[in-house]
Each structure stands twice: as structure tokens, then as C-alpha cells.
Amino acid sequence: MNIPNQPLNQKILKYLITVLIVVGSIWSASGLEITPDRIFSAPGKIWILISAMFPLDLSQEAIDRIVPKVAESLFIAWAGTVIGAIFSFPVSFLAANNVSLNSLSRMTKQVLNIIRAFPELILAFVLLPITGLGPLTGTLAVGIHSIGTLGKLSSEVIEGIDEGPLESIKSSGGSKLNELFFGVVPQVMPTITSYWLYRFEINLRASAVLGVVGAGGVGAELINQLRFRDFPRAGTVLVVTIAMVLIVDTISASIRRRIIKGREIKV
């Protein structure tokens, strides 16, 4: 079977995109001052830093300081995810163009785009003068950014639903509210719930970084130990944080698989 040749304009476009990607990568590397010397010397410097962290500081004092901060990051991530889930769910229906007015959908999507344009760190900086130092700032920063991301993802899930159940409800005399509750929500909830869990994993990593700016979490403890050159205790912070992230990721991934695939039925 002969495969038809691509048209000339498609070939030109393909090569043009490839050239743009290569040129853009080289330009970005030069702007970041990435040189071969820095690349080749990086592994040795990383090894020096890692070797300075071992043996880890497993003293009772270190554990008493680190564990509450790690738990605080977990609480920030969970509370921020709950905020994002609660507020993004109704907003996603306004943003979906198949269940909302076109003008309202476009406006809502632009609002979600604006929210997503500000990373959690920037939101934390903005909120610090209002809410002050502490986990409340980190929770609000994570929650607000989650609204934008989850709202966007959820609206796309709603836009991809099967229209058949909605037409059946409409033909049987059901109202618009009946279509949403019995035709849309049952179809989208498994995927949206899995997105909530996945966002929780992302928020957990973000909450660990927010401590750097005083927004609570384990990041502040890590920066303090590095500032005072206490590398063994900094290593303990890193190991405990990585362990927490891996445990949460494993549990969350298992729950998401069960939600999407459902319980396996043995015959």
C-alpha cells in the first residue's frame, strides 16, 4: 500500500516548526548562561552537597521540629485542594460552552486564565500583607490557584460529555436543572474527582515550596537549616518530605485508578 506524499506546504511547516524549536532552545540556553563547564561540574557539586547531608540528623530535637512542619505542608495542600474543589466545581459549569451561554462561558474562561496566570508563590507574596506570615497565606495561595486549574480542567471534561443522556432527559420533559444533575454530573464526577486528587499531589509539592516566603510548611525549615549550614538536618527535612510525597502519590494514584476503572469484577 503506497502512502501518499505530504503536500509541500505541510513539509515546509514541519521543518519550520523544527527549526524554531531548535533555535528557541539554543537561544534559551544562551540566555541562561548554560555552558559545558557548568554542566560537567554540576554532578561533582551535587555530590558534595549530598555527602554533606549524611549521616542524617535523627535526633529527637530534629524530629520534633521537622515532623510538625511536614504535617503543616500536608494540611495546607489538603485545605487548598478542598477550597479549589468547592469553588471550581460550579464555576466549571459556567465555563463549559455546551451547558452555559457562549458569552458567559468565554468570560468565565478568561477569569480562570487570569487566576492560573499567577503562580502560588506570587499569590503568596500578594496575600502576605493581608493575611500575614503563616499557613493561612499558603492555604489561600494554593486554593486560589487550584480554582483556576481545576475549573479549566473540569470545564473541558463537561464539554466532552455524551449528549445522549441530556437529549433523553429533555425529550421526557426534564428541566435544565434535571439535565445537569442527572445527565452531566454522573458522567463527569469520576474524572473530576481524579483531577481533585491529582491536584492534591501537586499542591503538596507547592506547599513545601511556599514556606520559603513565610507562607507555612516545611520549606521554611529547609531554608533555615541551609542558611545555617546545618546540612545533616537539611538532609533529614528533604528525606522526610520526599517520603511524604511518595506515600501520598502512591495512595492518590491507587484511589484515582479505582475511581476511573471501578472495582474489578471477577467471573
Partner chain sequence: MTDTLFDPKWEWAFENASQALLETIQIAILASILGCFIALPLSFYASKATNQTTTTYIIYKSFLNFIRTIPDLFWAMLFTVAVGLGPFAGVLALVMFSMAIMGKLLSETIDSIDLGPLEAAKASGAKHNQAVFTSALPQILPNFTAYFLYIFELCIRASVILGLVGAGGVGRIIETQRIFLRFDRISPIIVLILFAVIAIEQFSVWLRRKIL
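All figures in this text were calculated on a predicted structure; none of them were measured in a lab. Positions refer to the first chain, counted from 1. So that the term is clear: the rigid core is the largest set of C-alpha atoms that superpose within 1.5 Å between two forms. What changes on going to the form predicted together with its partner chain:
- The hinge separating the two rigid parts that rotate between the two forms falls at Arg38, chosen from Ile122, Ser51, Arg38, Leu128.
- Domain motion between the two forms: the smaller of two rigid parts turns 7° against the larger, based on C-alpha superpositions.
Let's see the other form, the form predicted together with its partner chain, since the form predicted alone is already up.
For this one, just the chain is written down, with no partner chains and no other molecules.
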């Protein structure tokens, strides 16, 4: 039997990647003072923390404090996603190089890149002195970051459309605007809507942590309980947050599946 040899440059690439990964992790680990005994003692310490959380603090007072905070995170995520969706939709048309001018598209993409480079928490930092402590700052931070990510994703969807419908609209006398409305939008809407929902799921996690810097949501509650070493209550915060995220994820995922795949027809 004749088995062809692996090309040499592929072999070199393989070893190069392996070396890169090994050297990278050793260099990083040495810079971070990670020693074997810290690694081996970590599981035990984590177990101590987990066992300190149970039984959970389910007193009425705790529930009354935690549930509104979790709901606030949900509201921030939803409002932020709406802001992101509304603003990113027109921007994504500007950024797509097949429907927009070439130079304009490149410029818009750079702006979107810059927006995306700031994590929500850093944005919240910048906004804190302007809009003050509270959920408004969190909503704006989540919204602005969503414009960046949704704009990029949506413009890529628009770039991948089928040009046929556009041509037929043009040949039957439609204007450039007609092309956008009747050629592009119907093609991209299902995918973009599912991206909006997907972004909502991500924003939910982002808004949960925004409270750490005082921008509203459940994060402040968790960090305070951990600081005061009130582990049962911290455990309650965690469990309520996880439950909320799981529920929202499940609902959103099923809606997304319905949008992309259509109704399942039983034969």
C-alpha cells in the first residue's frame, strides 16, 4: 500500500504550533506565580467555599432583596439589546461593502471595531462620571457594546446575501432604496433577528456583572455578600441568577431555532 508522506511544511507548522502552545503556557504560568501546590490545593479550597454556601439563605428578607436585583439585570439586558438592535441595523448597511460605498464601508467597520474593543465594564467606567451610579449607566454600556458586535455580525450577514433578487429589482426599474427594502432586508432579517436574541443572551450575563462597578444589576449584591463573608446569601444570589439565565437561554434558544429552521412539520 502506498501512503503519501505528509508534506514537510505541514509537519513544520504542526511542531511550530505545539511549541508555541507549550512555550506560551509556560511563559504565562511563570509570570503569574502559579506553582504546583497552589494548583493541587485549589479544588479543596473551592469545595470549602461551596459547602459554606449550603444550606442556602432562603429567608423572606433575602428573597425580597435579591429577586428585584436579578430582575433589574434582566431589564438592563433587554433595554441594552434594544438599543443595540435599533442603532446597529442602519449602521450594518453602511458597513456592508456590497450595498454601501467602499470607503464608507471601511470607515464604518473601523468605528465598529473600536466600539467592540471596549468591554461593557470599561464602558460603564467611562460612563459612570457622566450618568452616575445606577442601571442607566449599565444599560448604556450594554447598548453601546451591542451596537459594535451586532453591527459587525449584521454587516457580515448582509455581505453574504444572494445578489439575484437585487438585480431583478434593478432590472424592473426599482431604485437603490427599493433594492434595500425588498431585496436585502427580507433575506437578512431571520439571521439578524436570531443574532439579536443571541446578543440578548450574552447581554444577560454582561448585565449581571455590571453591578460590580455600581452600574446596576445583581453583581453588586454578590460582591457585597462575598465581602461580608455571608456565604449562604451569596449562594442564593448565584442560584437565582443561574435559574434566570437558564430559563431565558432556553426560551431564547427555542425562538431562535423556530426563526432559523421554521416550524417543524411532522410527516
